[in-house]
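Single chain ahead, written as structure tokens, the form predicted alone.
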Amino acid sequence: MSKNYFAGIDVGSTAIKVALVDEDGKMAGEHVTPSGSLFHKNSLAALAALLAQTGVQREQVRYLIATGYGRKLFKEADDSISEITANAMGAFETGKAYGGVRTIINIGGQDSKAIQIDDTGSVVHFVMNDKCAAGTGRFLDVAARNLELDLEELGEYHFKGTCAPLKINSTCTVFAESEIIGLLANGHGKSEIIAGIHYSIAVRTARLARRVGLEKHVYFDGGPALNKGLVAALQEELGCEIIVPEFPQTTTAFGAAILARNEFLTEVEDAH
């Protein structure tokens, strides 16, 4: 008899990722690819991508729940849910292995958010900045354009300034990018002005959090939280430890995956 698995998929505005869990809830396998300009087609081929990676056969995915900015796109899902509900149960069930955490703060491309949970994972309160792009991580890729570097090289150059960061007054991100121009045009280093944009960010991510109330084991997900310049800068503007699990990006596939598996459960004990 073949095994049963579960699958997420959160269809984000710059990256798909996809997760598996098995019959336990155990994670199987997960995949990340950018989400470029054709989301289905891209999100069917993330989907085969993970099972070939996995040996999973489709048909031994029982369920599958899609999450994320395009996740109405993904006709092929038995549901959808919002990435909010994903990421809370995501972030509470990889947040066991830390002592369980209850304030969630999520970058992703296009907004930020900080969640609220209690001890069952379910949401109790919610903010989300999706007005300006500055606080996330399209306002990093922008950055990382304007000042040569790659994206993954940002969090290495935070710790080589030996001056003060700069300070990013602007909120958007087309003045930010301006702003980026005249201080490199006035001499200033790449390290300096990165650690500034790293500040800025956490400036507005700790407002965030500190509204929905800051819990003991703050877990901080999505792409940026890859960034450990940005983790650095965060960590210190909240005075407290943040927990960045080891596939940050996924945590909100894995939530939708967990969720699949316990709808599947729900109706075969519905069904006797």
The other form holds:
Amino acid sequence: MSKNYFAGIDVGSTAIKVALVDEDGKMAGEHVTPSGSLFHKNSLAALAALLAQTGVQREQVRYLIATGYGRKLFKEADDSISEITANAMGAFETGKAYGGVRTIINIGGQDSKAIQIDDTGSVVHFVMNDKCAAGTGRFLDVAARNLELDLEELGEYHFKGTCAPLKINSTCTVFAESEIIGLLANGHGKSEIIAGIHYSIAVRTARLARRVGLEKHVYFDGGPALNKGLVAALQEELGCEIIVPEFPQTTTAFGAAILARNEFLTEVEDAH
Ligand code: ADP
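Based on the form predicted alone presented above, generate the structure block for the form predicted together with ligand ADP.
Full assembly next; the chain just shown is listed first.
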């Protein structure tokens, strides 16, 4: 008999993330691709890519839950849930390896949020910033483009500077773009500018996180958590250790896949 699998798809504003788990809730594969503008088509392609990558057949995926900004546009899912619930579950499950998680900080492509969960993984409360791109991945994307660097390089440059991080004063991404260009024109080094950008995001994120309260352990996920410079800046601003999981960008998709598995197993149990 072929094995059963369960999928979570996080249709984000910037990237589509798909995760596959088996009946034991173990991660069987993950895939990340840009969202583009055709959310449904690109989500289908992301799922197909993950299936090809893992050798799992579509029929073996017994339940599929969509989450994220564009979840309603993906018509293939069996169900959809909020990214807060999916993120909480993903962090709760992956956080067990680090001794448990209570505070989740997520930075996405266009928003950021802080979630407090209890010891069962249920959401106690959360706060969200989806009004301003300044403390989000978008800010990093704009900076990388202006500095002619790949996103992956921002983290490395953070630690290369010989001067103190520069203060980025602009509170808006559009103005920050001009400010970065101005700093470059005045002969400032890329490292000092990048470290300044990371601290500027970290200050905003720490302010948001304090609104839900910082309870141990504090966990950081979302695409920008791949940036080690930002992680270091955030840790400094919060004044406490933060846990970054192995695959920080796919935690929410993983949480949705776990919830898909739980839902399916409950339905099977109820049917008996
Ligand atoms: P969303 O769910 O809103 O689409 P994600 O959690 O997928 O957001 O994060 C997207 C952001 O992650 C991008 O805007 C980018 O700034 C950042 N990012 C993606 N890949 C990397 C990487 N390899 N290194 C650093 N940052 C990254």
